[in-house]
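Here you get one chain, nothing else, as structure tokens; it is the form predicted alone.
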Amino acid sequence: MAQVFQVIGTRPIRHDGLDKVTGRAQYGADIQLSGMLHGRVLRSSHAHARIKSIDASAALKVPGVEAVATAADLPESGDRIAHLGEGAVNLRHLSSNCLARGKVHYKGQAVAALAATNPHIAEEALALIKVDYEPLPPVMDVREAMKDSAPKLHADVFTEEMGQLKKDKPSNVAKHFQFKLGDVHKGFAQAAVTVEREFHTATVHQGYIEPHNATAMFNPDGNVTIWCSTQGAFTVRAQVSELLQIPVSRIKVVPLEIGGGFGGKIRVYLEPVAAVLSKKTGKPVKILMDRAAVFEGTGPTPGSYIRVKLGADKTGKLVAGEAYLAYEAGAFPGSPIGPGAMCIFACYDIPNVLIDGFDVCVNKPATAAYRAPGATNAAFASETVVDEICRQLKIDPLEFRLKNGAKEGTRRADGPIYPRIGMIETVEAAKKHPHYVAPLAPGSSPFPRGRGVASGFWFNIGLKSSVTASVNNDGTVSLVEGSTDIGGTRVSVAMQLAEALGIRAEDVRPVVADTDSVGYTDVTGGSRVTYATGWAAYEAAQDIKWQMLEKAAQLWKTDLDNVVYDKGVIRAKDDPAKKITFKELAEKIQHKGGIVVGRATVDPPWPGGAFATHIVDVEVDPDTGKVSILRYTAVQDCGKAIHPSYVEGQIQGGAVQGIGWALNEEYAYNAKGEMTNASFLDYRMPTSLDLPMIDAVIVEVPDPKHPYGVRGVGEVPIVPPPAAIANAIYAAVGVRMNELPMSPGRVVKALAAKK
């Protein structure tokens, strides 16, 4: 039987959303301390070369400038692993994106960095530190450098080869790894159809509105103060105290309003060197990035080369799968080739897999998530092979997927076994809508129009929340947690914490807290601040009960025994005239003394993962090769919808990201390894012009692990779109693409290619 709530699944207005609509909200740049300075970054001209000599002897002559950082002023991280963020990292790559050390490795690497009074003069006094460099040739493509003749990125990085390290010569293929699931040959000798086809992918920018930002005050005291815009203050802190070798109780960060981030605001690139110029001057010191900035010298997702190969009975089930992965991981070991390879064949019950994954060094920035990193690159793969077998073998590819569907009890080739998730239920309430039962509409454009369908996954994830909750004498609840807030996360988590407590989502008011103010809290990524953080408050809540159960029990002088909690009211067993709600009974303790603060810290299980599938209706001009989206459909199952608005919102936006990732984003690079379209300008990305309406649609398949049954949303729907939009364009102009994004250009390149 369904659980009934009074909070969740309701439509509350956001807590903070009269400061966002106001402007009072304050973000990184909005940070003004006394006396402070402004630092500017000085950035590689050069996407591979040796740096011989920095000379900053001119700018420091400048008046105004009171500081200078290279490499030199951080100490050597030395070659160790740490555990930050999402992902492991290599102190050394770590230290040196945020200031190089010997070499750039890519155009816009960060080279040196000054502090001066006013912006204006660190921007000239930047132009005359001068750098000599060797250039280096460039490797740009991901098979190119696995080759063993292609310039090496890195003397100390080797391949690990399934997990052993071979040091015999440098490499820039940082890993390769399989996943192997039965027994693939015998699976493809069963198949009555094997389609086998290659794929490439652009590197591709989270596109998220605001640059980073970085406020640092270095006091004599030893003790550091960051305010930054960031997705995880924790991580923040780990990373500055890894690289600068400071103890993390002498770090305090203060997480900012955040302009969005998608994955891209977890790793630090301006915070330490903030920190350096401000311990040098002894001032607070402020560094903002430009736009270019952002595009050259932050982590974009990777560009990639994949091959699928799926094989299928006649009767249409899969009986083998291969896929051979090689993701860029940009200048430093990293790419999110793991997950792609964790996902790539996660929607289907496959009993015959092989996968090969490939880490690969190339002259391009570090690669950084967005939104389910890896994951989009494999499903374009993955799921236009399967639209393929879906149109040999003359199957609707709905009911493909209801065949073939991963279910309860299905074991995903990297080896874990579902519990109940909601791949089915996805397809099935894709079948019914009427968009997919509706005939293809006949537009006024003599235009042909096609339909296609794909699905995605991704696995979300658990990992360590901390939330305090402080019960006021009016009845409210001040919610203190450690979780920035990018998609309506306050809401989420408070919502939960008042369904627990049986009072209004109003009464509840949360704060995103310093490092200094909550338990320890991991990052807002893996879509899991609702479910990990709501689990935190939920446990809070159920300590707040229990301290409110005592409470009523002195105030009537009975046993604990005999007082129950229900629903925001507090009842006797034996006298019904005895009962008070959650309101007076906070207003009576605060008069006696009674203090009430709820604690908790989860670490919950990893959920079952989650699933969706997309429905697109496009319009192909096959003159220009324009595709215009007609009709957009995104079904999700989202385990249980906190807050309907804003589950719809994270699925329709990540569905706009994944249409421009489909159509037209790209970094455009020369054939020196510099990115010509570093702007908002040059650099395409979707406007509210290039769209329909996105229908979202909520599937509920609660994961049995969660108090609310609650699964993250912010990742999976940016994975279907582009092999659900190059699917409805084979249906209307009978090409394959094969290649992200498929612009106007390459669509026509298709097309005379197949006349």
Given for the second form:
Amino acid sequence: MAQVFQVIGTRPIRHDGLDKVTGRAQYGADIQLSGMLHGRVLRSSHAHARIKSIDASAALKVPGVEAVATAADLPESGDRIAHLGEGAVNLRHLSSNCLARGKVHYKGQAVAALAATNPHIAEEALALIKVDYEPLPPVMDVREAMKDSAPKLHADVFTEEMGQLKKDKPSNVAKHFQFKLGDVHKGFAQAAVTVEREFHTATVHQGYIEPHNATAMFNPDGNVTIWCSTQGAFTVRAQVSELLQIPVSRIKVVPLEIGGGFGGKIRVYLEPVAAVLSKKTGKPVKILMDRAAVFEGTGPTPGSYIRVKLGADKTGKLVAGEAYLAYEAGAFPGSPIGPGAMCIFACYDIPNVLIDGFDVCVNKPATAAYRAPGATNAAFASETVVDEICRQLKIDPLEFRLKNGAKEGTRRADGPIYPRIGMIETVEAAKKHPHYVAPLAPGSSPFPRGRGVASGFWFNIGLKSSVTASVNNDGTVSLVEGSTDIGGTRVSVAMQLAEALGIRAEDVRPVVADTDSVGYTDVTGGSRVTYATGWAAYEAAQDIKWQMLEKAAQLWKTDLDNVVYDKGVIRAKDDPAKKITFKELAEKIQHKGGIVVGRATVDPPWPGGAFATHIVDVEVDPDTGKVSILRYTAVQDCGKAIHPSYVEGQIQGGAVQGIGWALNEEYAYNAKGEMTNASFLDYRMPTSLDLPMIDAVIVEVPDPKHPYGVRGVGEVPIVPPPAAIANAIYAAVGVRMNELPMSPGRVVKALAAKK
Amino acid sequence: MATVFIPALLRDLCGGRETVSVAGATVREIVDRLEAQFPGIKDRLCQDDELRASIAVAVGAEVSRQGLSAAVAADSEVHFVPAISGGNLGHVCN
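Based on the form predicted alone presented above, generate the structure block for the form predicted together with the partner chain.
In what comes next, the whole complex appears, and the chain from above leads the way.
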């Protein structure tokens, strides 16, 4: 039977809303400390070069300049892998990405930094640091980089195949792996229709509004405090600890409000550099990036080359699938090729599958996570081929998904069998939606219109979360959590505590704490906070309830077995007259010396995964190639929507970012490997003026493991848009777009080729 | 006994087998018994007495955070899959 909720499913005002809309919220750039210096970072002017020498003597002579830092100021990390709580990282690469050691591998890589008494002096002096480079040829394209003849980024990177290094020669291909299920040759032999296509996707940035920032204060006693914009304060602490060889107990990371991250604010860039400069000067040092530095110096998501082949029998049942995915890792190994390959056929039940994945270094910024990392690239390819099969077999694309969609018991290509999931439910909801039921309306313009659909999958994850919750004598609860709040998670976590205690969401006061003030908590990522930190809040509420029952039993001088907690009221079983509300008891126990603090730390199993199915109508101007989005509906299984407004917001935000991938966004490079559009004027992200209202449709297939059925919602909505739009463009003008973004120029070119 | 799904690139070590039935209460015991049967496979899966940083283990449908210490029930499926993580720092490793 479905649970009945008092708080969950309502739409209270978020606790941090007032501070944010009135400009009072504190972001990293707002930090001002006594005697604070301003740091600036010198970035590589070459995409690939050997650093012969760095001469900072002239810069250090500028009045007001107090210190310069280079890689020589960072301890040699060695070729170690550090486990940072939510993943592992090669420390030598991470260190070199903060301050380049020996070589630069992309234009914009940090080479040196300095601290001065004001930002103007810092900028002026930065230009006086002389770096002597020996330029090397760059390689910018994933397939070019895979060739034996390509320039090699690293002399010590070899292709790894499942634990085996091919040490005969260095390679830009850092990793190859393979998934194999059934027998693809036999499978394709059964196919009545086989479609094989190639796809390319561009390098795109998360585009968070707030640039990276860090302020560090290194005390003489060896303790350091870092204020920054991050998705994970504990992960910053772990990275700084490893990079600077400082015990974690000597590092306090204070996460400030965060103006977007989408996966891009997990790896450190400025934090260790600010700490080194602070140590050298004995003063606090603040470093801010500008937009160009964010584009050129921080991790975008990879460009990719993908080849997909799918076969279906004459009834429309998928019988075999084959995929080859090569993802650009950027400067250092580590593209999201693993999840990309795991996601590419994850929406479907295909008995015979062969998938090869390759992680490839190129002279671009080291890639970082970006909302469902790797899955959007993959879905663009697979969902476009699915659409082509549907057209050849003359099957409605949603009917096709109902016939082939993954469900509980389906084995994914990488092996595991799905638990209860909601792929089919999203397709059923899309099929019934007025958008899909209504015929595509002709417009007043003469431009052709088309409709497309696509589905998508993302894992969502669990990981560790901690909370403490203190009962105040006015009946409110102060909730301290370690998850930085990007998308309204203070309220979604607080609502789960409130639901469990039977109090109002407004009576919970959530605070995001620093690393000295709350238990270890993994990053805000993987759509995990409402799921895992919410679970921790639920457990802390159970702890509070237990203590409140004890207090009530003491108050009434009765046995603990004789008191029950029911929706915020404590009652004696043997006496209906004995009852007390949570608020009344909170006040009473305060006067009797009782203090109630609940706490919990969880490391829950992963949720069953999230699915989405999107519908889009587009109009294509055949003369200019401009694609306009006329109507967009995004259906998603959310498990249980704790705060529907913020779930809808996540769905809409993810869909808009996916539309940006589809139509506009790409890093443009010249022949020298220099990004030529490192500003928001030239790197075109969609705005509200470009798009209609995104209709977000919440489907609820509760995750059976979670106390409230939560699955997590933040990532999967970015996955279907590029494929859905490509399919709509085909429906409108009859050309298959196989490269992202589907910008006006590419659409015009494709139309010309059709003629 | 648990059913271990051998990763495609390790099947050459196992005579081409896709699955192997192995007794063991933990992933560590499973890996040790695989090694006894198919020498060299442990080195491909593990480093410094832990699963390699780029590899995760799924017992049944769930990816475990316990690595080699993860409990394995008698009728479980065991899969070795690429490690993914919250912000995907996991994909930085090599």
